[in-house]
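Only one chain is given next, in structure tokens, and it is the form predicted alone.
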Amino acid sequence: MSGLSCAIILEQNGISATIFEKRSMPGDRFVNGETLLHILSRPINKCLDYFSKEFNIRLEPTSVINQLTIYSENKKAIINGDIGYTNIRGRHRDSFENQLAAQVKSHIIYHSEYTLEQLKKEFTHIVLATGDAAYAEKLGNYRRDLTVTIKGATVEGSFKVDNPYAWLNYKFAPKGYAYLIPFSEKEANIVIGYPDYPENKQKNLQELWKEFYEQVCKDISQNLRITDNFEISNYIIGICNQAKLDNIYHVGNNFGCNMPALGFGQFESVLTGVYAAYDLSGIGKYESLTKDLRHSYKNSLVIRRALENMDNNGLDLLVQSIDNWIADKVFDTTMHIDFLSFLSRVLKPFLPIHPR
């Protein structure tokens, strides 16, 4: 998403890019659902409207989220209102990758086997948008904070497309999270993700997944049929030391857009692509433009560490505390408080002096 967004803005400013794609098409990977929650992009609300108005980048969501249901081990919270968007990623005609690619005119070289070293010899500037942090680490320009295991599946059932679900339950997502995001009225994505700490590596992923799947079926009162699945281990989450290293721009997950708290980072990914293009077009300086994104990452990491220091009893109290009208007001789009910054300041004093 970050690389394609960068190409769109470059073209708007009269610059053509050559795009090197290792796979056969944009988003050529497993299909999964994601969310864009207004509360996490503040002070910007309704980020898709913001992308369209400010950058002429047009993205259509799967649905507007009107209800978010959150479960802990023993509690349930329902948040109502204009909460955000759901969308599709990966090998799907309506995925955000394919929507962005349709707006790009620059040449895309598919099945590319070019290395970064080869590209450095042929091009004056490189935007590193590989979707993971491997190259950034290879360049020695990255701080790794944790790695995570992710397992997900596409399921068939009956869903309200405007109502995703989340689970904070360490019995099947130890120190992590789980969610269900509908693609349509008949298909959804279910996922668990948790950090690869030594105590978690001893756990059996398949047993955790079985317990999660059974819990989802129980909570939504359906027998879901799995039609596809994916699994990722040792997925790196961290942030680059320098946003621009010599003539290389780190964007997307090479920058550090995968927010540690809940794992999503599409909003930040698009912005890094836009800001890199602004720098290349002489409109602004990349390091300066991405300062707020660094703060967002730092605040999200504090929230992740705070969640990791809770147990299921603490998560029950957390979910119980947001099952009221105050939560609806906090999620409301008329609020413009930087929620990540506020919550980080509240939680930081309660963290251990030397957090994990």
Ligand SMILES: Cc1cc2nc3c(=O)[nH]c(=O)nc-3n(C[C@H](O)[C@H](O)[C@H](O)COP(=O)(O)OP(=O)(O)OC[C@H]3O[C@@H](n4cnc5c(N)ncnc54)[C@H](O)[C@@H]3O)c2cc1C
Second form
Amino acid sequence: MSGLSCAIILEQNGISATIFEKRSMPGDRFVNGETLLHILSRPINKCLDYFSKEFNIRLEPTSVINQLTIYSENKKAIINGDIGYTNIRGRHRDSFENQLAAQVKSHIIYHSEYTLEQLKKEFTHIVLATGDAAYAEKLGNYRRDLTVTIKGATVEGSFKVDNPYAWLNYKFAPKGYAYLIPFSEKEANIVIGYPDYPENKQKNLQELWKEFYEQVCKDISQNLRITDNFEISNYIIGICNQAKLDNIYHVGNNFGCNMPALGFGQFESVLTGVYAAYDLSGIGKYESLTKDLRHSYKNSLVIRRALENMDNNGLDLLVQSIDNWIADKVFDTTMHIDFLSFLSRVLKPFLPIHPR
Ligand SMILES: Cc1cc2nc3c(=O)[nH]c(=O)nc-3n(C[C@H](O)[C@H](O)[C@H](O)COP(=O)(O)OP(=O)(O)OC[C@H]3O[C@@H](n4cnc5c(N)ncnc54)[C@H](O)[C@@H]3O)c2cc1C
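Please give the other form, namely the form predicted together with this ligand, since only the form predicted alone has been shown so far.
What follows is the whole complex; the chain from before opens it.
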């Protein structure tokens, strides 16, 4: 997402880019549902409107989110309002990657096997948008904070497209979380993700998955049919030390867009792509344009550590406390407070004395 967003803005400024894609087409990977929550992009609320108005980058969501249902082990919260969007990623006609690629005129070289070293010899500037931190780590320009195991499936059932679900239950998502995001009225994605801490590595992913799957079926009173599966191991979450290292721009997950609290990074990925293009076009300085994103990352890491310090009883209390109209207001677009910053300040006293 970051690389294509960058190319769009470069083109708007009269610069043509060459795009190198390792795979055979945009979004050439498993199909999965993702979300954009207004609460996480504050002070910008509706980020897709913002992208369209500010950058002429047009992204159509699968649906708006009007209801978010959150389960902990023993509690349930229903949040209502104008909460965000759901969207599709990967090998799907309407995926965000495909929508962005349709707005790009620059040449895309598929099946690329070029290395960074080779590209450095041929190009004046490189935008590193590989979606993982492998190169950023290789360059010694990255701090890794955690890695994550993710397992997901496409399921068939009956869904309300504007109503995703989340589970904060460490029984099957230890120190992580799980979710269901509908793609349509008949198809959805169910996913668990949790950090690879030593105690979690002892756990059996298949058993955790089985428990999660049964819980989802129970909570939504359906027998879901699994039609596709994916697994990701060692998904790196961290942040680069320098956003621009010599002539290399670190964008998307190479920058540190994947926010540690919940692993969200689409909003930030588009922004880093845009900001790198601004720098290349002489409109601003990448390092200073990305400053706020660094703050968001820092705040998000505080929230992650605080969540990890809780147990299922704490999560029950948390979920119980957000099942009310105040939470509806906080999640809704009518509120403009920078929620990440606010919550990280509230949670700081609850941080572990010896964080990981
Ligand atoms: C399962 C899952 C669920 C998620 N859910 C959410 C969510 O709900 N909300 C949210 O905001 N974020 C979510 N995220 C995070 C979000 O998807 C990422 O932060 C975002 O896609 C990162 O964008 P990017 O531009 O860095 O990389 P990507 O969009 O992943 O693009 C990287 C591209 O680089 C290509 N590539 C890789 N290596 C090379 C190479 N050597 N040469 C050439 N091309 C290469 C890849 O094939 C790919 O096309 C989720 C991530 C995962 C894995």
